[in-house]
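Next up: just one chain, as structure tokens, the form predicted on its own.
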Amino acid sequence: MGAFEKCSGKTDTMNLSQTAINCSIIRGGTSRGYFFREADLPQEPQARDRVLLSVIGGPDALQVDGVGGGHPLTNKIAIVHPSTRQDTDVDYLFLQVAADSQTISAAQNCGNILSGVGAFAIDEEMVVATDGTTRIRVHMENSGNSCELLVPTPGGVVEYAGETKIDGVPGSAAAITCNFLDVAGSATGALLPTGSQKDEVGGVVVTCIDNGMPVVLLKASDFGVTGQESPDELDTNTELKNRLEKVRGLIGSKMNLGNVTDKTVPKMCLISEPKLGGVVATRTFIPHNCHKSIGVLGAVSVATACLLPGSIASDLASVPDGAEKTMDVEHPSGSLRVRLVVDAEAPPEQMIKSAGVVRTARILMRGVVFVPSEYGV
């Protein structure tokens, strides 16, 4: 808990074949990731990329060469730096690392490394603490919205420990709360990308939806299979995946992305209906792997598709009441909660006011990463 001493960028004590970088290593909600000061890594893209593709190893399934996990919830990166905006405290940018191809996406955001965001700026001294509670607000460069963090610190320290529990990480740890700020169309430009609440594309119907995060939500019933399978038998299910990717191919371009044959938006959701009391069931697809959980932006971005009339959920979605929702999202580990204000009367591209999770970060390692020094750090 609390600040740890500071390692220097770089050290003289480790042969010259190789640079040292100042890294974190947090596990932010269901994901781990590695977290940098922007002013550590080359301020130039292209060879940021290769430092950071050094960092966590590859192509090789087992990233033997790097400190990646082998999975796309663990290769996962946090850039941070002290914002110069007058209304956020930093700049928080994500990076999805594709290690087999050696490929790095800045297309989306990460809701999970997010929540890590916080207590790893104020542990680098980027933000002051207060005593109790410290508000961060966040600038999310991926997508240019922004949310605010609420981070215990109590007597200015962050704390990690806490009796909350989140489906998909093993214990507790205290609750940090993410209350996103105008994310919609984050990716794609409009909550309804293609503008129309469904969408016939490959032979199937779908909802096109980017509360923060582009998903495109299937009936799992319309793959032959009934969404309560698990991800490693999803994933091995070669037909349902090529399927999904023809679909993806299909739906990028009208969902204002491109072609995405290369990129990680959109996810794919098979929905079907709840079985543990939520309000649907999902897998998702990241974009070619089922997730062992569920993405959090992912989750506000299929708990909105559950509200608008016409959508593919709105028939399988057990919703509940009143203006404040509070909707447990389905996924192979549990649920994961989500907080929407709504405005019934408003068009179904307003009426989402708010949206908010409670998720838990804890710092796993603070020290130096290092890489060939050819890279030129």
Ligand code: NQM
Given for the second form:
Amino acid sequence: MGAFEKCSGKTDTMNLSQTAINCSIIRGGTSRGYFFREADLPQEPQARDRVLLSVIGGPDALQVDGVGGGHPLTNKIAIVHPSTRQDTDVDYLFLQVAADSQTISAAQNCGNILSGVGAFAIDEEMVVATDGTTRIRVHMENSGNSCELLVPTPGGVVEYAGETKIDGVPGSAAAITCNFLDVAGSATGALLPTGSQKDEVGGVVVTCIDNGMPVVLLKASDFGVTGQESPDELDTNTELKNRLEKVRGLIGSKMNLGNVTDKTVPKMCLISEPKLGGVVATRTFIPHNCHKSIGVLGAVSVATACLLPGSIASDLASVPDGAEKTMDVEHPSGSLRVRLVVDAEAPPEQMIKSAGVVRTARILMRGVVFVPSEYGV
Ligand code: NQM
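Output the structure of the form predicted in complex with the named molecule; the preceding block shows the form predicted on its own.
In what comes next, the whole complex appears, and the chain from above leads the way.
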């Protein structure tokens, strides 16, 4: 079926006619997203976003007239095309759809969905898989950064089955390694977007950091919680959420993000002492719902903050010695392991040489989604 094939069933009329668009649904890490080839969508961003919002549905929380998952972690979109650059294989644009409003944002990266991009690129014949492991270099269009993916491809075919377990996903699957090389200042232009390791805002001391994801770290104890609560408990704590949103509004512009009221960044991360042998415990708001675990680049940013003398995380974190640090960032479903290669002599902005995480991904569906033809595809 072509990219925009008209679907006219027996009962179809002009008003009921729909357009079919190729789409794959892939779980990437602890998130699930709708993957498209760029060529299958309108090129003009506003027209494209109208189509995508129709695919996802809403603004009702159930998203009954769309295929959206009703939560930020299951309302994610990846648009992929062969790279026009010499140093990467594919370009990946990430779009986040808010579950309860008709808004769509390119303001952030998503490392979880990124872990599904390799399999999609191979399935869609944008990259030829080699026998063994296929290395795919991805240009992350949202921030201009790049990531190397190592995808298991025995016999030149993507292997989904495997023994790797990641906290927040049932069962096990094949490991995909994601190596980030240059993500400092992804959305804000600087690892320390306010120019400081600590800031005082709204009566609390915070650390603002962006090593792939703009995150505001806050001490859970400053907000009257332990930091060990479940996401559901925190999501129903209206006073906490109001306080977090107030701090977010005040600090957003100081992080070079402008007015963040309708933006998905910065994320708000409550930190506390680790309880599972990790470096620090986290509860992250993305930015309004509490994450069931933690985002990939969110965890890379938190781990980086733990290494920075003077940050509020460095007071709590127990950081391993050596230039290659394996750090487990604790979250509500367990922990996410981040491997940082560090040059301790370098200034903070250049201190992290690379960040690696292991994820798993699985294709769930390949087919077409339908949108009403009035959306103009
Ligand atoms: O931080 C959620 C997720 C994410 C983003 C969010 C992510 C990342 O878990 O790289 O993966 O923070 O919005 O998918």
